Amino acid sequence: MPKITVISHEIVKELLPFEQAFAIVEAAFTEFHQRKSQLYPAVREMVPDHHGIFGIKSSYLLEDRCIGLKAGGFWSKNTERQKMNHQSTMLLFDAETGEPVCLLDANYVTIARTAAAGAVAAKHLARKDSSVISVIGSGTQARAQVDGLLRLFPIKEVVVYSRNAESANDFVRQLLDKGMSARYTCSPEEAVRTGDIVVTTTPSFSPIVQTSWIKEGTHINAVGSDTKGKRELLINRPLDKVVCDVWEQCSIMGEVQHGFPRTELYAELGQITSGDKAGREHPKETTLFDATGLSIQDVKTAFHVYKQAKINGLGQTITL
């Protein structure tokens, strides 16, 4: 019978520092573009009885001989239960035999790989001298996105807008405690007009940000839209470069699902990380990264955690 390594949330965090997640995710985008991995169709469905969205994302890493899936989603009422809104679990399989090899908590995997994807996109698309982050949203992913960007750019100020003023002010206090200059604004327009890098991290189904608000040279990481019908942006002024993680998925559940034509897409991110296409080429360019989250990011990150757990004798092994 197959033996499975079970890895807890705490062990995942221990084995996945941000720098490692960043390198893994950048490599995952490149490998996907080079056809060294395969994405399978994503499932993303509403669970209205419980205010939830449930999804399954899966993929195959050819060189690592690993197939994996992540199951879970977003439960908007979990905050009231003192639980994370995002909940997910992963299962990895040996691609050669089909046997399951690892079960792990994927909540931190999701946080880390999404923050890393935003940082990878900004590395290639934002101005190197970007000094102001404007973040729309104040939840776990907003904080993770900002933390990743602070590691790459000479940030002088973080401007936070959220419909939840209490959460936004708590986020600002956390940043101030770390020695960052940060402030809350009750106006999304004021936040966006300020930012060199704008990050949207909400579960919104109606636009919060208009591209006509952004100044020249701004980069946008649109992270929140990952389900059919979700929408954070109104693209009412054309952008110089629109990039997505993968068109087939973004056109169904990302920002570009709302009437954005395939012919106007500049690139998928893997084309840029691989060097086949240029990222930012001019300081005045306006750029957008539409991130829906790819299973290859989850599986490659989780596979790294699994390998490190085996090397270090961490996790619990069970026999099915």
Ligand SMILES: NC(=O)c1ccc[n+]([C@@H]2O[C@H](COP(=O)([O-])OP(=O)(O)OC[C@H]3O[C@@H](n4cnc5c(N)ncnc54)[C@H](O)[C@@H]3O)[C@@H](O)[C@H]2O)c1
Second form
Amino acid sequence: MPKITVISHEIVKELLPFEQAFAIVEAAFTEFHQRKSQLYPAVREMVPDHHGIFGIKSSYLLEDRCIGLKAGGFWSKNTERQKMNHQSTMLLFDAETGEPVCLLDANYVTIARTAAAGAVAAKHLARKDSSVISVIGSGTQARAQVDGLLRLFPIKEVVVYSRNAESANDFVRQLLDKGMSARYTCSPEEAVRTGDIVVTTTPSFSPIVQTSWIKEGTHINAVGSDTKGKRELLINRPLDKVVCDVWEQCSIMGEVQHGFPRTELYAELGQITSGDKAGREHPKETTLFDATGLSIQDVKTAFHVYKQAKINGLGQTITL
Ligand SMILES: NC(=O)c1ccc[n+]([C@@H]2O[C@H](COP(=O)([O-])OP(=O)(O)OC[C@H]3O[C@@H](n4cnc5c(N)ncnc54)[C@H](O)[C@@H]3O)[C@@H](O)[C@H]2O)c1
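Would you generate the structure of this protein in the form predicted in complex with the named molecule, following the form predicted on its own above?
To see the whole picture, the full complex is given below, headed by that same chain.
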């Protein structure tokens, strides 16, 4: 009978400091480019009766001999119930036998691996001297993305625009409490015109940000669009380098689904993290990372948590 390690949200959090998540996710992109992992087709469907989006993402890490899946999605009314809008759970399998080995809460895995992907993309694509982050949205991802970027760049100010001014102001207060300079703006255009790094983190289905607003040298991390129909950007001024996590997924769920031609894609992120293609080459370049969230990020991160839990005797073991 297979034995499964069950790992709670709190333990995942304890075992996944940002620096660790960053290194794991950067390696996951490189390994994918080097064909050391495989992505299986993702499922992403609307659940209109309950204002939800349900998805299953799975992949196979060849060297770790691990297959994993994450099931869950985004329920937009959950905030009213004091629950997170994002809800997900993961299951890992031994690739040799197909037996399940680990069941874990994946809400924190999603937060950590998405913040890490944004930070990895910015490390390679943003100007090293980026000093202003402009963030669109003020929810879970906005906070995690900013937290990651603050660790990498000499940030002097964070500018927050969100549809929900109360939540935006709460986020600003949180940043001020940490000693950061931060402010709310009611104009997305003003936010975008100010930023060296612009991060979009809303579940919007129509553009909030126009690329004609950005200044020379700006990098955009587009994080919110991860479903068919979602859209935060209007690309009405061409960007020098557009990078996807992976084209096949982004062309269905990401910003580039809205008519951006494959021929104009500069690279997938793994080509850059592996050193096969250059990241930023000039201070004036404008760059975009279209992030839809890959299963390899989830599974590589969860596999690390599973290994650490085993080493440290954490989690509960159950027999099926
Ligand atoms: N790319 C990825 O890997 C990845 C990973 C996780 C989440 N996501 C996506 O990121 C988005 C945000 O997720 P979250 O967990 O932070 O959600 P959240 O509900 O915690 O936050 C969403 C924020 O966006 C704001 N907002 C909503 N519509 C807006 C609009 N039209 N204009 C301005 N602000 C608006 C809300 O007020 C809120 O502050 C979702 O679309 C989610 O599916 C992507």
